[in-house]
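A single chain, nothing else alongside it, follows as structure tokens in the form predicted alone.
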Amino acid sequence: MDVLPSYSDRWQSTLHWQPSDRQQQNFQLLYDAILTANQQVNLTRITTPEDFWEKHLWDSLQGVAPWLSEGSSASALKVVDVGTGGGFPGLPVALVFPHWAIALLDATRKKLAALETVCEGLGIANVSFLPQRAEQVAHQPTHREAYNLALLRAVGPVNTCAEYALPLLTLGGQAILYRGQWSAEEEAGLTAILPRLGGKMVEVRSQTTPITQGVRHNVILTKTERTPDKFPRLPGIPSKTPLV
């Protein structure tokens, strides 16, 4: 198997944190397990060690950078990874914060079944699986307004992401929308619809990826009041017709 780079200096210079030896070993095991599962189910096209490190491990964790320095002393959070796909950002976050409860939500059952096998094989005990659409889960009493933190990476238009995330959050909870480029136009459009969903934008953080020098943005939303029961709308509508 290929060996993941450790890049301690790059972790440190960008996120002011670096994995422990144990965490580095766990990242390697995750990498190996994802590549093995990838032979059966298409989880990711990103398979070289450097790409996997930057685009999956580093990128997943830069979104939760404010908690990294606290490590195991960070408050225990209930987290939902909406549209987890190949398990990112949820699985790297679960490895670094074993006291957080992480729900991986994805409508593609085959992917979640593969990720369940990965977690069983690695002994990752703080992860649960929701093989449904976000529009359905957010109307279920056990999940609605139940999470402290929602993570959404590569899920679709930003207004769609907000409609998926805010109904799942507790009051005061945060959504982190992982984006590449970010424009004033997107920001204006998002800011206009957030009051209808009970949310507001806190900040937009930007990072430069350590190897390829690409640009990443994290759009941070917070839940300020209850989301009206009509949101999210029926399955498929938020993505086909984002709120304006």
Contents of the next structure:
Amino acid sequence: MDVLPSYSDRWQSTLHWQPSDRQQQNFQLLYDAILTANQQVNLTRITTPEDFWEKHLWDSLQGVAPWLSEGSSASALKVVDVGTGGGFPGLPVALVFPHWAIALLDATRKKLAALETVCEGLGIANVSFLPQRAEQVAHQPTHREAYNLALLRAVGPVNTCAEYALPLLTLGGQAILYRGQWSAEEEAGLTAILPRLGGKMVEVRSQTTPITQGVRHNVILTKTERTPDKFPRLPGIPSKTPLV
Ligand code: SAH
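Got the form predicted alone; could you also share the form predicted in complex with S-adenosyl-L-homocysteine?
Let us now look at the entire complex, which starts with that chain.
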């Protein structure tokens, strides 16, 4: 197996944080396990050590940068990673915040089954698995308005992401939408629909990836009012016809 770079200086200069030796070992174990699982199930196309470091580890964790400096003194959060795919951003977050409970949600059963094997092998105990569509999970009483934090990366149009995420959040909970480019049009379109979902935009944080200088934006939402029961709409509708 290939050795992951540690890039301590890059963690430090960008996120003002560095993984401990133990966390670095866990990142390596995660990398090895994901690549092994990837031979059976298509989890990710990002496989070289440098790419995995930047696009999976660094990128997953930059979204939760405000909590990194608090380390284990950060309050315990219930987190849901909607459309986790190969486990991103959820798994790196689970490794760095062992006192957070992370639900990995994805409609593709095969991917979640592979992630379950990965987590068992690594002894990652603070994750749970929701092999269903977000539109279904969000109407189940145990999951509706149950999460302090929702993470969504590469799960489609921003208004679709908002419709998946806001019903799952507690009042005062936050959603972090991991985006690449971000435009004034997208922002206007999102701002227009958020009140219907009980949400509000808090801020947009921009980042540059430390190796290839890629553009990243994190769009932070918060839930200010209860989401009406009709959201999210039936499976498939939020992505086919995003709210306008
Ligand atoms: N977040 C990961 C994967 C992105 S690919 C990453 O950034 O690497 C998008 C994933 O979202 C796919 O695995 C797909 O199965 C899942 N997905 C898309 N729409 C979904 C929905 N409505 N409910 C649950 N999972 C969904």
